[in-house]
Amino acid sequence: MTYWSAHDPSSKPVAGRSAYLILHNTSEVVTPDAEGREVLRYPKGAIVFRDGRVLEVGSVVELTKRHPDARPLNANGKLVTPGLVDCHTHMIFGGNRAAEFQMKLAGKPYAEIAKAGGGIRSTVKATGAVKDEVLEKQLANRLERWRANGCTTVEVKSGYGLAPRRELRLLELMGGAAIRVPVRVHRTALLLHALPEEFDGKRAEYVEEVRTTLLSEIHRRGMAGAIDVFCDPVAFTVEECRAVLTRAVELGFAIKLHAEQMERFGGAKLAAELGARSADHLESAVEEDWKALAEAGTVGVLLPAAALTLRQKLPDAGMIRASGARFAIATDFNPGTAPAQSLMECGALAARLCGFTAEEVLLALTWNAAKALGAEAEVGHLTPGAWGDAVMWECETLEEMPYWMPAVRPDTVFMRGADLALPSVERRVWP
């Protein structure tokens, strides 16, 4: 059996003529700088791609003079940005929970639904009933939908297996799906999500098996680049999460946490203490938690679709700015609380619900999201040396991106400097 590396999602080639290209006649090229400190704007700018990387970005007059042999591509007066980065999805699952959504609308709390056999466990059963080849193809189709919406880098979490053998199955299928489509896929093993039915009454035994046997097997087979846990009253305690995450760090994994979702529980401080790449959700976090994340260099990931579904309040932009923490925005795509299929739509929601500017939203969907995946050196911006992942949007200004609802759509998506067809537009399918 072949296992696909989780540590080099940018290694596979893409189709298209990508050797030497100049994208010109833009309305504006907008990108974070290489350090993610500010947003650079190049009115009527141009980008030169060569061998899959960004070679230069700047004045069209100067770049045209310096690169007369580059293949010209006309942007037709459209906005160009880096490819978006979705740093939090639960994209591999079977079935749906539309009936539960109606229960939520009727006022039933998540904990009550889960206790009655709904929630995560219901998706675990549905996922287990889907054949491997169907589940893998379904994930590949979802990844293609994300690319068509402008996402060139996507994190996919496991977590709907729960039992160790089923989690390994999902991680393997994620690797297979990743090679089907030209999207950079980061695999994350979500190992403390909910207690499997077969471990009812054996909670400590389950945590120990995850901490020892399962982590070691994932590490041996190179099946994930990061480990995630759900630190919450309806999931696992701070100490249970600490036990798994400290062992993950010893093995060389990056770590992430679902933290402070249902109530303030200590997950954000644990993330800061252990130097996690990100702490995600944070609906119940306070300014003290955000300051701890800032000091640790941990990205706070906001998931507006989940907050909207559960009728929770998102943090105010002013408080986050004052804390000094970096924040990202992600879809949290899952069948229960966030069946959201457009990252740009989530950015538009966060702008309205939190009060973020267009530049803050762009940073949250690109450089900061890439940092939450440990990929900010090569994706999430269009500075020289970065991968040539870019999007030409059906609008003219950055300010339009969080403005339109439904969200503005891409005209063309570039991967490694290759201008790829969008199947939904051109009826072409990735080979």
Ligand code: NIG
Given for the second form:
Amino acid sequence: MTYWSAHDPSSKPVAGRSAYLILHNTSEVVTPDAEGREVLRYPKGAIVFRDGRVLEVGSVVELTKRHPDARPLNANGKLVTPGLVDCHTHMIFGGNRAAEFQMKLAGKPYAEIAKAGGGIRSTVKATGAVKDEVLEKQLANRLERWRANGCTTVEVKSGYGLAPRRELRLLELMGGAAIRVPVRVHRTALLLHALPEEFDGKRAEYVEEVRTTLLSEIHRRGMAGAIDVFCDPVAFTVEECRAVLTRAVELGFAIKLHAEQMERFGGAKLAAELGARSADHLESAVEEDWKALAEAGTVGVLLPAAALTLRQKLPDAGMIRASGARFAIATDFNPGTAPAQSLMECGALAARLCGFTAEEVLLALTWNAAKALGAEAEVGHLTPGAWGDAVMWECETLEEMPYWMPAVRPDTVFMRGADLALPSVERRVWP
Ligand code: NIG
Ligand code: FE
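Switching from the form predicted alone: structure of the form predicted together with the named molecule?
Then the entire complex follows, led off by the chain already shown.
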């Protein structure tokens, strides 16, 4: 009998029957190595999946000889890579903020829009107004859209609940959606996002309730693998974030931070100090921050859609390379700053805005993103033993991946070595 833990929806059985197949006639198979150090390229390579995992990858002649019983599947000269990993999304929310986007474009700053009743609090209201079953179905549909765009592992943050009981509701619905779809879902509780209305004037009380009661409840019910906070002048201070994250670490949670987004504020150094899995945004970070992340082994996560929407600059590839830090690229999908629904598109944007090579983009969308989720032993690469989550793309070379805009699309997405039909997402209600 297959077992999957309610504590970890990402471990659920995601595909039907187990397959033994050999994918051949590719243009090339391209994957990070198991340690995420370099990108391996197998021109006209083949890949063998068995029992949901990668059994072997290499030369088609040798693999065909060794696996005469594997079911052959013709890749028709297409590029094959690992399934992409979107390591930062806020995809459980109601409504949208298109009107606010117009205000931003007219020059009104994010902080002012928030003060005037827009921003995170307005999405909290819209999310609260959506029925449980609708919110869960909407999230499941979004996850399917991500799979259709080549993402086989997706992180989903709560954060549009704010008040403890509303955050618990979102985490619960996330668990429900995660078992409906063949996507590996990593649940993160984003707990210090904004001050909820009912705690106006009671900021310290809110942080304390999150630190004690809420964290313990999430832990007791196994509702998230990681805890996230928004460390920023418009959100929470370094000290408030430290208090919550330190307790989270004591409880055994992995931690991550929204850091250095609107201003340089100390979040990246805090991430390094506490051994966070990732520090995300970093639009205002400097080389010293990146070096601290490198030393701590914390992944820096770039969110080009948010930077573009807020008309901010992204860091230069040369500076990141010199720091020695690992970086990932994610969508940050949320209604306020990043209504971005294609991770590959975000990769294509980051390549242009930062100056990344095609190999760097691939690492940032696969192995490094998996590392930001603590999942790099199992996903983000196609080396023997990894899950057989792979994408056959509608292109032939790795260099085409960051090149095409709109982004290159998957032809076939494999989960656990099985070709699962892609949903006809384009017929679904936007978004
Ligand atoms: O990642 N920075 C904080 N959170 C989101 C935006 C939240 C919102 O505006 O709704 C982000 O950009
Ligand atoms: Fe975010």
